[in-house]
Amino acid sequence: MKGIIFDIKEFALNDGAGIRTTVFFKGCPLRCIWCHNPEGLSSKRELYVKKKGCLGCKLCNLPCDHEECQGFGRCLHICPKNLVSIAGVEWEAEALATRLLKDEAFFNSCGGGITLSGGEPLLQAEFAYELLSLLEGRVHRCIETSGYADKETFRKVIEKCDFVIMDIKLFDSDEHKKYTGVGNEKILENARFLKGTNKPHMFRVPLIPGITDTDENLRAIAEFVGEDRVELMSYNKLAPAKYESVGRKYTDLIDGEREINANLSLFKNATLRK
């Protein structure tokens, strides 16, 4: 089975235990206004043009006959500063597993492994399931997910994981829909299921100033997760810079200078990652 991946990050330190390789799946059903991976939103391959450092020579606009450039309106090879590329590479599950397992011995010696992230891996659930199955018994497998999927899909995929990292962004469904484009009913249903299993897991809360970091939201999430482990993540102020590269406009509704309310006292088992 084939899937589309927009990045493979080696030596990742914040995507599960130990040193890991994180595989970023392309496509996401949410449209969080603070998203720091805009190149992962669309499920299709798309042009990625870095603006910083551009010489304005417009050589990339000249016609070319490279097969891989057709349909994108740019030459991917002529830029003198190598600023033009495609976000999204098609992989066969078996080929990707082989690529990831080249570091099997290293992962097992340092307590690391493979993490599926995105985008949203559950949007390519069959591909994710096959990849995780190919890695089974070889390396530690983790998924980072919004949990936005039907319950059958969610349960099938996490069964193949050794650890689950799941976001809970906003507890109120209307607020969730306002800032992410979808309600959170599916997410909370899947989170309740996860809490009731023996599957090792952790919840994550992105601290977006004035949106997710309110006392009301943090208290509601803290009550929901109870004794479960929680990681609070600070807002990534560098996120807006990537939007122009994929032809999107950043919705500037976030005051990145406002002090984040990281009320750790609300959570019994929490860490803060900046």
Second form
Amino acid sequence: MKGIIFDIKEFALNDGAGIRTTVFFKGCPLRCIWCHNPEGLSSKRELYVKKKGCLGCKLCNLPCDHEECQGFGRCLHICPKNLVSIAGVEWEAEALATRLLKDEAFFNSCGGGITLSGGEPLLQAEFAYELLSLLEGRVHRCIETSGYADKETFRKVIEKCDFVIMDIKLFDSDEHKKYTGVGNEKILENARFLKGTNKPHMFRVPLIPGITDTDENLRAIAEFVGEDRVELMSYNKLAPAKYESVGRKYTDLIDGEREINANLSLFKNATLRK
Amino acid sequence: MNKELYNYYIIDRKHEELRTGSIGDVAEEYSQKKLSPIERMVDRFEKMCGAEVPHIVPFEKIVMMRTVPKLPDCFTESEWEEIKKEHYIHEIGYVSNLSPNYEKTISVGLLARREEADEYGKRVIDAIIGLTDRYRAEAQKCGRDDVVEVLTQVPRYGARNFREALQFFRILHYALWLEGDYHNTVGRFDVYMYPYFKKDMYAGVYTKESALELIEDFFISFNKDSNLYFGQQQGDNGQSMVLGGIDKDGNDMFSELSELCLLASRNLKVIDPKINLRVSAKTPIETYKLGTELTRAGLGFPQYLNDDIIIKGLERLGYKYEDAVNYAVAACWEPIIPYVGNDVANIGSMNFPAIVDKAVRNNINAESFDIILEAVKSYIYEEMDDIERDINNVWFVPSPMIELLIDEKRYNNFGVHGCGIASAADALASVKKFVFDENKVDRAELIKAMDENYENSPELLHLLRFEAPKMGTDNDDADAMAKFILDTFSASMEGRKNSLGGTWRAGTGTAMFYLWHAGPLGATADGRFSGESFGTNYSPSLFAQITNPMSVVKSFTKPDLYKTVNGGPLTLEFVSSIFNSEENLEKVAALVKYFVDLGGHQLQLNAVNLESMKEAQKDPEKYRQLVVRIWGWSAYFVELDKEFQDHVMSRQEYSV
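Having looked at the form predicted on its own, could you now put up the form predicted together with its partner chain?
All chains and molecules follow, beginning with the one already shown.
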């Protein structure tokens, strides 16, 4: 079957053990205000126009007769700086697996593998499942997920993973809804399930200044995760960079200059990723 | 690190104030006296030694610096013109790019070497001893008993310990520069110095820390006079040091000394000596990790050299195994043989994109793409004919120092750079795909668009520049073209003799030709604009849409690189922030190992910070110590001409 992917990134250094290739699933049920991959939010193919380096020649605005450009209002085949493109490529699971397995021997020699990320891979659960099945027995498979999915879906997909990296962003469901657009009940239920399995996993907490990095939130999460491994992720100051490219606006509720509260001492087994 | 010494020589460059000596011009006098070339070399050397004023900085252990900045030419301009009528003169005509046998002289001393030297050798040795005696007297005056002791032993007699060996090296290396030889390489330092180091470490003379400090002192000595040395740009001076690699029995020579050298370079963050690390499929990941820690320092060191490829490639060209296995590098990356090699590693260059361009233009209406490939092949052979014809009767100014330090001129091969491989391969792949296979691009239209520098064909430009197969994206079609060109290039040299009786060696380097060859070349079928530069050395084109370093590694390991053993490294640039964690450092080390295991030849890995470079262009004074890698050497960014600065900034950077 087909899925929609917005990027494939080799030599991804922050997505699990060893050297990995990360495949980014397009579409996400959450709307975290700090998201740094705005092109991963919508499940549809969308116009992606980089502004930096634009010569202002307006060639891309001229009408063209390429089939693939219709409906986007721009020509994708003319920018002298290659700034106009479409985020989102449809892949057949098999073709994608072949592409990702290109470096199979290398992954296996250095303890690396493939990571599914996004967007939210569980939003294309069937596709993710098929892809993971194709990779089974070949390479180490990891998923990065918000955990926002029905429990059956979650359980079925993580069964096909060798390692799970799951976010817990805000422990209070109202807060969670306020900043990510959804409550966290499903997430916590799935997290509880994950904790109860012997599936190797790790929780991640994005440290968003003044929002998720309060002692109160961190303490609640710490209590919930207990002994499990946790990675606190520093706020990505480059998060706003891509919003303009997809015609979205970044939130003004985050003060990126404010120092984050990376209070590791609240956790039993946490590290900070800068 | 000895901060005082570092500040004196590197930051404040105080010693430059002492550069007041001069021997004036000598060429006119030599010309009138009709002195032979070797007489001139010796006379000038004696004058230079005589004019030097010893100066010892209180906190240095390894002494000798230049106080006579200018080395006047031995020949007048009109004499050079006469010489050039009969001879091919390489660069400035003096001997360069060899790997001298310091080891032998360091072990027996100059007096012993004097016994066997000819008249000129004796005079040169006497001049060196004269100068070092004056250094010893100066040391006495300064109350530096330690220096007096060292200089009482060396250079007259063989070194007894590590410090004496290092000081002796300094004296010989200094003398090579002073004689007018250039790109004087350091060779397999950790191999020939190891016995001295080991003996002292075993005897407890040094702790790891004090040994490191001595090595740092020694490393600083390479930077004292380096801005007086000849080179294309500041920093291009050939002081290449090779670490690690195997010996003839296959033993890994990477030692504690090698490790300390990596550490010293990392601590000092200076551009000399240039660190090269020999590795192979057998090299343990730990060695790569040590290398990567140096990469993190941002100097563009170490450059990795793959023994598996280089030894095989050298043997293929007729080098004996025991010589091939002992290879070191010339100024940049070209393998040279210590002690017995007299190769001229960088004598010529072939402009691949220009050859492909000519083949495309002359055969655009051909029935099949194979005809274009045939044309590329015949032009490469013709170009090689031209190179062979032009580079004839090569002559170097004779050098008594080199006679002293090179045992035998066993190998006299000429290296030719193969320039712009990615641009050339991409152009061929584009023409094959769009013109011949898919019929998507009209032939006449393509030629017209190139002639107009794509000014009236933005859509065609986009197709060729951004949507076409590119080397560096693990695209088999583009990579196959690169393999074809390099195989042909290598084959075109087979059976040819050069004027010194040696053969020819093909390479993948560009040196400065990525600008020089590219400048006059019009727009090409890979969507490259007229005059736009090529990638440095063995690298993707500057505008190829490259985001995946593993794909780059795969593309650039597909050709049979032992056939282009003269070399030229793949350059990968990583944004410096990725080196911030130990975990990432290990991952980068694993990537380097991947490259080597796949049959890569040479790798240049850089940690770069584009922001610092931008800032440095605006405010050079604040960034005087910012080091960047250029083609086979590193330089202080602010001392480069702007075109080199801009090129560095436009190279591919991976931000992972």
